[in-house]
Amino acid sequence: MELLDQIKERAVRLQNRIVLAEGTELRTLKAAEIILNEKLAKIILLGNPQKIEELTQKEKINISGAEIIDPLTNTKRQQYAEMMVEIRKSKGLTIEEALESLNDPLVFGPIMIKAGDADGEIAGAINATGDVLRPALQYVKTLPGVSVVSGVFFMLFKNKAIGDNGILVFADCAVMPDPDEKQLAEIAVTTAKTAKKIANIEPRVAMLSFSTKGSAKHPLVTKVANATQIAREMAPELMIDGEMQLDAALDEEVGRLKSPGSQVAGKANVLIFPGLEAANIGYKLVQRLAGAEAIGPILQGMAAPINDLSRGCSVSDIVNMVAITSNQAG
């Protein structure tokens, strides 16, 4: 069974409550219909109910079974506002400011999750990444021991000899431009856990560089080598090795030559790039030139799954991301 089929099958079993914060956006409503038909999740649409009804009737979209919540009139506004004030009391947030903020679905969604009224959220079809992530980081926050949010891509290849049955996992391709040693280590550990949770693979993590085990000397090499050591200390149960060049990570013959005895060299299925520039270029090269299917970015590191869509996303992208978000929620 292909990875996306596995993810969807798991989502059907889980039946998590996923918030679609952009409930009056047409692609989102079309995706909601498919999600409900395929029983991938319990859907919560945020937005003006009258506007949603007008759009669905005009476009002949059936979203019966979805819960529709208007952030402007919801009965839990006061409860949510008090929770927000408690979370951000050190910032001086007032109840009036909190109530005003709750008018924004991008704030209302994360607060629902924080209150235990939803399991995950999708947004970004018509909103910038920063606007999606800001309230998520303010109220849902990051996982214990993790200080950074990062973005992972699952790269799916027709050649099943690549990676793990045709799956390679790339990070961080979306968020952190220049992670420091500790942040890079955190990205490695969280990506390994995401790979295991979403794709059910045993992660073999290569910390990528232009050097393999000291073959070159440079501060950029030192950063990756130090990050590797920190990652091993954070999660000694994981197979993590580096610093390592890409050929040493993926080619068994080169891996044996450049890093003899490594559990990862030549067999890596999780690739941690040293910075966003390399990772973003890397996944797009593989996608365009090798014909790999790129699933993501899937955001990781937050205490609950909140994923950001591209503003050019398709209906199927939204459907797939809801299934993935449900898998992340577990």
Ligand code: ACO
Contents of the next structure:
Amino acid sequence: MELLDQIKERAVRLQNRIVLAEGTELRTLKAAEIILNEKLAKIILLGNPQKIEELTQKEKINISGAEIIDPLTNTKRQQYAEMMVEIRKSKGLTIEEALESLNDPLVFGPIMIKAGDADGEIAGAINATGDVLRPALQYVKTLPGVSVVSGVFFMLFKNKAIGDNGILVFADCAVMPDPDEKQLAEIAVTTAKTAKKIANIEPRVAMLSFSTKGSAKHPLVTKVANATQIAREMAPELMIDGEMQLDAALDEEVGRLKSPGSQVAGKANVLIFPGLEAANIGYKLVQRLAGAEAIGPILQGMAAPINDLSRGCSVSDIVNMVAITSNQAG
Ligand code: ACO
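Next block: the form predicted in complex with acetyl coenzyme *A, after the form predicted on its own:
In what comes next, the whole complex appears, and the chain from above leads the way.
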């Protein structure tokens, strides 16, 4: 079965409560109808109920079965605001400021999750990545033992000889502009776990650079070599190797030549890029020029799953992301 079919099948079993924070956005409403029809999740739409009603009537979209919550009038506002003040007390957040922030669905969604009223959230069809992420980072925060949230893409290839049965996992393509060596190590370990959890891949993690095993000397190379060492100490059970160039990671012959004896070189299925620039450009190159399907970014390391859509997303991208978010919630 294809990866997305497996993910959807699991989502149907899980029946998690997923918040769609952009409830008055047309693609989101069309996606909600499909999700409800396919029973992929329980849907909570945030937004003005009258506006949602008008849009669904005009576009003949049936979202009966979805819960609609207006962040401006919801009865839990006071309770949520008190919780926010408690979480942000070291930052001096006042109850008035918290109530004001709750008017924003991008804040209301993560707070619902924090309060146990939802299991996951997606947004980003009409909001920038930073605006979706900031409240999630501030209120939902990271998993115990994790300090860095990062973003993974599952790159799906028609050619099943690539990666693990046609799947390569790329990170961090979405969040940390310039991770230090400890953060890079953490991204590698977290990504390996995500590869296993979402796609049941036995991860072989390549820490990418423009150098393989000291072939070039530069502080950027040292950063990746040190990150590799730290990642191995963090998770000795994982197959992690680097620093290595992309050809050494993916091509068996080059891998043997440049990194003899490596468990990863030539056979990598998880690629950890040294920074956001390389990763973001890299996944888009592979998507555009190699025709791979890019599933993500799937945000990892957060205490509950919150995912960011691209503003160019399609209705089916939203449907898929709801299924993935539900899988992450477990
Ligand atoms: N992991 C965990 N916590 C984080 C992370 C992270 N990666 N980044 C920031 N935080 C925390 C901070 O510690 C801070 O917590 P605090 O308020 O409790 O002290 C809070 O989140 C806010 O952080 P700031 O640094 O103040 O917020 P800022 O907006 O500057 O940065 C953000 C966070 C939004 C993630 C920023 O790094 C960003 O915009 N990253 C790039 C996102 C992007 O544009 N990606 C490319 C597009 S996505 C795509 O093409 C697929």
